[in-house]
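Single chain ahead, by itself, as structure tokens, in the form predicted alone.
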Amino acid sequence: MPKQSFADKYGPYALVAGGSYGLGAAFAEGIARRGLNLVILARNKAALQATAARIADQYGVEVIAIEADLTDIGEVKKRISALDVEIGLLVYDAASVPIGPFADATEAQLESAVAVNVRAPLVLTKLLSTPMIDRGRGGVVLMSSLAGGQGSPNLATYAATKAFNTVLAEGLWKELAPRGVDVLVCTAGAIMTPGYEQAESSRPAPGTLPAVTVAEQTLNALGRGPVVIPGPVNKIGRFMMTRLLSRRATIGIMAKNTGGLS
């Protein structure tokens, strides 16, 4: 039997959740250059209306563009349901990231984290991954990172919400391969966008990569195995963090990365 085509395979339309810009745009313009049509979703309604009409422009597919609040699960599933497409594969790249000590974080920026980095990946992988499993292929991609492989100081809820991620990919990437839908976490470091750039007022951290290399080094491991690491720098950290030091020296290590975080 001849090997599908990425488009045959995860078609005819992926749905990317925080689409905008950074990451997120990298990934939106990375399936369009490999034949899909879109649908990307994110909050800032300028930010996304300009992205969508580029990537149109550029690449020749639709896209549909959908403002939407991920805090609000309920909304969001009533938008995409409402969609006449058939969407083949799910990108999640949206997250919120609380910074500094949890003991200064609010309850409403906890909630915020949980419901966009944990409820909704969580709940737009079972509506999609249905009709996935009906017409035996697909595809599901969420977003990790380094952080979430030991306890990150300053970044403690951030971290942890990373780490429910890749152990759902983990477990789905088992479940589902026998039902034609390939599932991958991606385990990133430091990606080089907007509010990274922001966010670090220093030299990038070691292993930084352009938000476009982690995009393509993902979509390129899609159906190869459940985690890709971008960048052979961030590999040799993820195997030394988990396989060659303890906990406790882990956290440490991570301490001195984000410690001065706030």
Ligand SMILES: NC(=O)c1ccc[n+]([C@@H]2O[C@H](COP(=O)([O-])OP(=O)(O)OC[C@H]3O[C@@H](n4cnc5c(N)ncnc54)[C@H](OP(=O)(O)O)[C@@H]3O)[C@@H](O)[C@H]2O)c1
Contents of the next structure:
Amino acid sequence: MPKQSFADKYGPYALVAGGSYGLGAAFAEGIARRGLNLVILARNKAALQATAARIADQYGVEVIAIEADLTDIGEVKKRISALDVEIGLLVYDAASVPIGPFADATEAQLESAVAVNVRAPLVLTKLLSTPMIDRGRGGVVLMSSLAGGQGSPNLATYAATKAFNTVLAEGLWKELAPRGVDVLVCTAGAIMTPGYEQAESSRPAPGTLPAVTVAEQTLNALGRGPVVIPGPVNKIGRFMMTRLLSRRATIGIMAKNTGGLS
Ligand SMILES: NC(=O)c1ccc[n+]([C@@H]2O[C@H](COP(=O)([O-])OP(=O)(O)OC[C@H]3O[C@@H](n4cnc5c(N)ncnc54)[C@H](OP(=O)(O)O)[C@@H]3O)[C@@H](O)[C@H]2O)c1
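Mind sharing the form predicted together with the ligand? What's above is the form predicted alone.
Next comes the full complex, and the chain you just saw is listed first.
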């Protein structure tokens, strides 16, 4: 049987949750280059519309922009369900990142991290994978982080939400593969995005990758899951942290990298 193309397997539309700039926009662009139409969702209307217009113009695909806040999952579900399009691929990129000592975090910041990083990817995976299972084809990509491989001081809540995405995607990868739905988690190291530049005041961490590299390596890995770790430095780092060192040692290493964040 001839190999299915990316568009045959995951089209005709992909939803990128958090697709207006940075890594999310790189995902949207990589998907459009593979011939799919897009739904991109984010809060800032101007950035969203500029990205939608640029991608539609450059790749000749339809790009639907939804201005919405992922903390309001009821509204997000309503807006997505009202679309009269078939979504064969979900890329969940958006994140809420409370940085700094847990003692200083507000309850609202912690709740936002859970809403954007845990509840919304879970609910959207459920919403969109159900028709994918019925059709016997589709894909789901969840974004995780090397920070989620162990406790990460000063990023403890964010790291824990990313661990949720890793474990969820690994389980669904095995469960949904026989139903024709490919699930993949991207366990990324540092990525040069506006969010990263804002958080990181000093030099970029070793192995920091451009957003386009992370998006391309991830999209190319879809169907070969459960996990993709973009970049050789990050692959080695992950191997050391998860296979060679004790939990105590890996948390200590994370503390050296994240301990100064405020
Ligand atoms: N950057 C890194 O170094 C790094 C490292 C490892 C893993 N990751 C993961 O990679 C993903 C992208 O990271 P990034 O932080 O660099 O972001 P990004 O992809 O550069 O941008 C985040 C996107 O999400 C949207 N967004 C954020 N909060 C939202 C909300 N409440 N509702 C709707 N849209 C929202 C943003 O648009 P609006 O602000 O307009 O809403 C934007 O489109 C995240 O899942 C992150 O955990 C990043």
